[in-house]
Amino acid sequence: MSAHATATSVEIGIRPLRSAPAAPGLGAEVTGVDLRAIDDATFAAIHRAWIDRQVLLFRGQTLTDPDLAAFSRRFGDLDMAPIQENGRAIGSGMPEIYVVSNVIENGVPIGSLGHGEAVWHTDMSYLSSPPKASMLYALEIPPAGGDTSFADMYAAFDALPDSLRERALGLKVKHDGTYNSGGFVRQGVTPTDDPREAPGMMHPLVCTHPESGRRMLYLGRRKMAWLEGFGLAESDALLDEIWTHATAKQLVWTHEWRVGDLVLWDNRCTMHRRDPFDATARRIMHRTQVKGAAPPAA
């Protein structure tokens, strides 16, 4: 579909991405827009597409960090970037910008998460008020690898067998704060093998999206997760079963990055992961996150 912002605005195109058969509503590319200069009506069309499609791709952007922050703020106030695993507070000169990179300069990593796999996760969901939106902008990419995959948590809930779906309603799950998605221990945290004792936050396992009104799974990440009130073995067995459905390949869309790509995703109703890549290749991405609140129980 297309959306006209005003009589004098450029026309933007919103076209579905080639998506998974069980998640046909996941993802769209927005064309005909320069994110450095959009009016309110154009933004309204973008926002509607974001709610409808969960993940939006904008190609060919040329953004400075202030440009990235300015577009991000149209969705709400921004979180400050978390402390990186190397102990640095920021890596870009702007406290809102989180640097995701494997590049080392003068013996010090300039960003976080290295070159390895980043496991399925929801950003910062170990907090009481996780961000509602995340944006990742590609400055340098490796010749191969480093692709980012997204899973549709609306479709994941719908795909559960009836008995499992009914069992999931009303449960709460521990979203662990020990490790980041790259498997690194967060700054200042002492690891434990018992998820019941680990830092983190309990959230409803099944939530209602506050803007779309749709029900969805809200899982966080698998490592160190725990279902409230369950023994560890019973919790692990049930979570493994749910995660098998939630990350099935038919629910997943994978993005192959180009320099100048910006991807915006709804952190409440998607999960994402990253493929590993050659450690000798450079990858530099800048991320912002929009403040939000934990989605309510379904």
Given for the second form:
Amino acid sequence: MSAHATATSVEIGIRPLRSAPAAPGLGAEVTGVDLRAIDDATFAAIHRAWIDRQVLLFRGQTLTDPDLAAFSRRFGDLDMAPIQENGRAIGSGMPEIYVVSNVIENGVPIGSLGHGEAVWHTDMSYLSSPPKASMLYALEIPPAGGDTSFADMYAAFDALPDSLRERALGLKVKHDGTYNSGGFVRQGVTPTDDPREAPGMMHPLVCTHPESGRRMLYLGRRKMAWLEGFGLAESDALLDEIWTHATAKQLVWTHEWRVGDLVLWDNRCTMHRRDPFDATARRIMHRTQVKGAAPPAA
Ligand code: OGA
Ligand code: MN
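Take the protein just shown as the form predicted on its own and give its structure as the form predicted together with N-oxalylglycine.
Now the full complex is given, and it begins with the chain already shown.
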């Protein structure tokens, strides 16, 4: 699949990153594009590829924060970055930019998520209307570790055994707002052990993607999740079973970063996680998040 060149647009290439039996559709690399200067036809091709492939990789970019924000805004209005774990609202000069970093300057972390594992999650799904897209741009990367993996939530729904798929339809799951994916407590939240009491948002467990029309699992994150109306033990057992299917390795694509990579994901139909890396190495990523709507039930 490749966009046709027009008089004003460069030819861009879109090529699959990998294929796997359960998730042959996840991920593509887009080549031949400088994200600082794309015309409408090129953007339309990128948008189509993003809907079709869920995660897009653009290598070799040179983006300032305003460049990153300007490309992001082509998808729609941006959400402000979440508050950092240390209470700092703005890690970079712009409130739309979320800094993901373990770097400490003058005793203060410049960003969020530290150097540990970031567990499987969807960005900001504790909100009623979570972002539809997120993009992460690599400014500094460690020599090893810190790879980011993506899981295909269309394939996850399809991978459920028939009885479980039927059961999942009609359920609602609580998306916890206590912890971020690095396991840090969000600013202003008093943690509790009971997911029913914790801040967060109920979303349908199976949703229909508003643009592709396909059905997908919508899980958010595992910690402190709760199936509405279930006892805690029963909810945990069913969620564990669903999560085992949803994060099976044949549904997953893992990205090894290079400086200048931008990865754009559909935050509705994918989850992502990050491997830990050496605490003494530096990793600096800048992220934007594009406003979305409440995920509709399937
Ligand atoms: C994010 C995120 C993981 C990473 O920015 O939303 O989860 O690889 N980042 O830094
Ligand atoms: Mn994330």
